[in-house]
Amino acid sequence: MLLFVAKRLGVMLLTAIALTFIVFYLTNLQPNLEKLARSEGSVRMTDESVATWIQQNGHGGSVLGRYAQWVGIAPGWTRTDDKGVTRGRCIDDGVTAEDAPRYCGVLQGDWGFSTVFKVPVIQVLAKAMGATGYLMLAVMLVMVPTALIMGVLSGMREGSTTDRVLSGIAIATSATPEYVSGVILVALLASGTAGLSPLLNDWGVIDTKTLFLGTATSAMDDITFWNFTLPVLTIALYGVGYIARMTRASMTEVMTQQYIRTARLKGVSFGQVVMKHALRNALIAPFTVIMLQFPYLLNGVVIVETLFNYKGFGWTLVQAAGNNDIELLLGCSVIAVLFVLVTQLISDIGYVYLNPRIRLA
């Protein structure tokens, strides 16, 4: 196991380097740098002034060299102007060139400065990931138990009415993307002029105009059932259908195995057969699917956080991309790459423990 983990960590390192370099190269293309120069300097800058700004702010030279500086394995750039003032990547306000560290990249904890939020990137990402962490936790607490229950109930009685109804619900939810289900939920439950809210208000069931809030901005300070339900449901609905279908397929296959028939012939009750014999083997495939949902959640939060104005990782990524905030975009890429690679490693290790018949070569 230790050798397997060591090999996977090596592959993860190479993958992270390759992916972050691709993102670094694409975000540092010349048009992006020129746009950054004009936004930080002046829109009326001449082409010569733009080229000078790019050189003076460390965006010149080879891409490999700048990538090494950003990672922190090469010394940071320095420039001395006509007045003899030295500036550089590692030279902050109040720090002289003599006292500044030689290396200051991602490995040293310096992720750059956000040109949109005017604070260090690490501060922006820390706050955004904290908010998204609460959202992901709530989604998993809703999505996983619901999907497993639906899948197990469907697989226990293949072809029954319960199976058909639950399978239909699973197919419908997995076929509906977040930007569609989110709009539908807002129209049904968070509109003061349409949906259920006006009816409930007329009947005296609710005192407010809407049952739920159509925006989750207030959840940044105080998470409540009323401002957090719609974002959670919007993300969870898609995953519920996908996991439920995989669980049903796995449960159906397990229920046809010989050891299940043998247990039934011995007089073991149907409930005991399901809980003690079928359930663990049926959960092997869904476990992998559940772990794969974590990377998919990053895609979901980009849409949902923008739709509900919830200022987490997805909202921050959209703001960085829309405003050409190169340093913040690179920081988001690091978070996304690490998140996917770590969840995949946990998935592989957990798969082995769930199924002891699997041996690691």
Second form
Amino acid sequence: MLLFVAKRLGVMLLTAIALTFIVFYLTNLQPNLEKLARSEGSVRMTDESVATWIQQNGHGGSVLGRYAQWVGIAPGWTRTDDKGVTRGRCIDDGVTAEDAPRYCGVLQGDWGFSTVFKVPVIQVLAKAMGATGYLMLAVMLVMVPTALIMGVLSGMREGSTTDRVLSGIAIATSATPEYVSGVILVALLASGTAGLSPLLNDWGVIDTKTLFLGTATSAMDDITFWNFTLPVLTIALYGVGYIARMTRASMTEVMTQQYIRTARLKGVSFGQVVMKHALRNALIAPFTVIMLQFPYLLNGVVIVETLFNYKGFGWTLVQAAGNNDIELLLGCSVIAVLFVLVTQLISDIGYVYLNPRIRLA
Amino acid sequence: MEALTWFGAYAPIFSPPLSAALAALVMLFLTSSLIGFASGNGQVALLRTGFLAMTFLFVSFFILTYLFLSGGAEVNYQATIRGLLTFAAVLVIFGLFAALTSWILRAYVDDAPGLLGRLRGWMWKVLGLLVAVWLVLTLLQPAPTERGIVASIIAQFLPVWIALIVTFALSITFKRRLGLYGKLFDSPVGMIGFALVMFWVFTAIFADFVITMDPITQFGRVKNPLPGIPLVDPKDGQYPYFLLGGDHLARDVFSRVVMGARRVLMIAPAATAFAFMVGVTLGLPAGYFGGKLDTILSFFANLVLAFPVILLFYLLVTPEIRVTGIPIYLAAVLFIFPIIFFSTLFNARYFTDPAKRNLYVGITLVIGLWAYSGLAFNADPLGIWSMDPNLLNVFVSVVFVNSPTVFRIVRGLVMDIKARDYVAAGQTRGEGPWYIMLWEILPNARGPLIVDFCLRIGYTTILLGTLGFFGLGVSPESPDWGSTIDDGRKLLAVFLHPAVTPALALMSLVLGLNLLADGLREESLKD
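Any chance you could show the form predicted in complex with the partner chain after that form predicted on its own?
Following is the full complex, with the preceding chain placed first.
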């Protein structure tokens, strides 16, 4: 088990290095740097001054060298100009060149400075991650129980009406990407001119114009059912179908096993068989699926935060990418990649741990 | 001119019986599912425990979320709760009624589920008949004002309906001779899925006849005209109404959605096919040989899979990246795989017959390299094969994202199949590894692969929509569904039609593909 974890960790580290390098390479492409030079320096720079700007601000030289500086395993660049002022990667305002640390990269906790938000990247990310954390939590709380119940109920008796209806719902929700279900949900529940809200308003059931709010910006300060239901529902819907189908598949497989038949023949009631014999074995596969669902959840988060204007991680990523904010985009990528890799690791270890056939072998 | 109504002149006559039939159907469904739940002895216990578990979960979920999410000021909290409660009350009343009916039925009727089933069947027939009569009567009206929006749209899709009917008639007649495709027509789910998919395929083919206006031109100065609004001053021969309204530039939503189908269906299946070529060509040897090759290839596949898709798109599909030529290098790598695949395929098959082998491999190489030069490098000497750089960028990224998953599926299938006896028999006969992979293993893995192909086209459609939604790699005028949804969502609170129409279109296509895959899986498992 330990060897397995160590091996997985090794591969994970290698993957993380490779992925961050790819992201670093792709965000630091020459055209992106030129764009950065023009937005940081001046729009009317000549091509030569753009080239010197890039050189003087530490974006010249080999990609590998810059990557090492960014990670923090190579000393940051320093340059002394004609006036004798020394500037460098690790030299912040108000710090002399001698006092500044030699290494300053992601490993040292220096994630750079966001050009869009004009604050250090780490601050932007911390705030955004907090907001997204609440969203993810709410999504998980809605999605996982619903999906598991749906899957177990439909997998319990394959081919029954309940199974047909629930499977139909599962297929329909997994065929509806977030940007579609979000639009439809807003149209149904959060529009002042169509859907249910005008009707409910007319009847006097609600005294606001809409049942739910179509934007989640106010949820940044204060989360309520009114402003948070739709984003949560939108992300959860897409995931529910997939997890429910996986649970159903695993449940139907378990229900055909010999030990279930034995238990039934011994006279154990159907409910007892499902609750005591089948459920525990049927929930191993969905666990990995739920963990592996996280990367897709991240996708959903980006779409939904853009759609509902909720200023979390996804929204920040879109802002960074759209405004050529290289350092912030890099920071977002590191978080995203680490997040995916850690969930994969947990899923692998969890699968081995939960399955006695593998654990004891 | 007056605006169109949704259902035309006969709607007032037909709506009462239709809604009555619909309500009856819902009630019948509820009643029969309740009866099904409560019949038999074992299930009562299950019902109880299941119900308890569900109630517990939902109550705890509500308390948890409330504790977590209620932050203080409760401006509209009460309103929302009241709205939810109303819904719940309506549902409870419905449920109580259904429970009462089911209780009475169980007490006084011997075969309650059977009776309910028959009743449901009749209700469906009544409903279908009502709709059909309404449709025929309405379509007979020549004037659009009498027809209404729905019937006008149905009339506009005429070539699509004809093509669909012909396809279905031919396929059902000859279904016993058509293999797996024919078996599809034994499964209702598969048939519905196939109908949905073919509807959009035919719409894409006949788009020029279906559209009512040019999808890019702006008509009139009124922004976001509602569905059924007439044009301000239509020219002769021009369709005088916005059937499904117009967008913020007064372009016709209906025509844009129809044209969008063409764009989506041009890219998605082709990109999926390319992803499959890449995945199959790499997955076969990885699964068959295993060892170092497998380790390296799997590492790279996992590398791509560990990227969040949207991040990858933001990195790969930008205007800046085209300057660096990365899409072209990617295309150069990815587009070579179909050529490798078909060359090896024919080489392995006709290895013993050099004349035939040279002919087939030669044809593959000539056509393949010709297309390759045009598509990847835009250097086709005859200028037939070419791809817009924007499109190439999108296409390459989508293939790149999809192929690792295909690789993993193929690898898994091969590892499973290579332990079978017929593979060992082939090895003993002295067949080469590529012959075994391509002509022994691959045909036996076709079932899951076909199913995944259908699902993957749907997924690719979703990905393309995502790209459009973020405005990546598409021209602003493009009518594809993703960017139309993105355009429309900004005014969503006021005008629904510009965003909801493409959203429903995309949903129905992907749903069709998923149902089709489900039907295929069911039918292929039967033999």
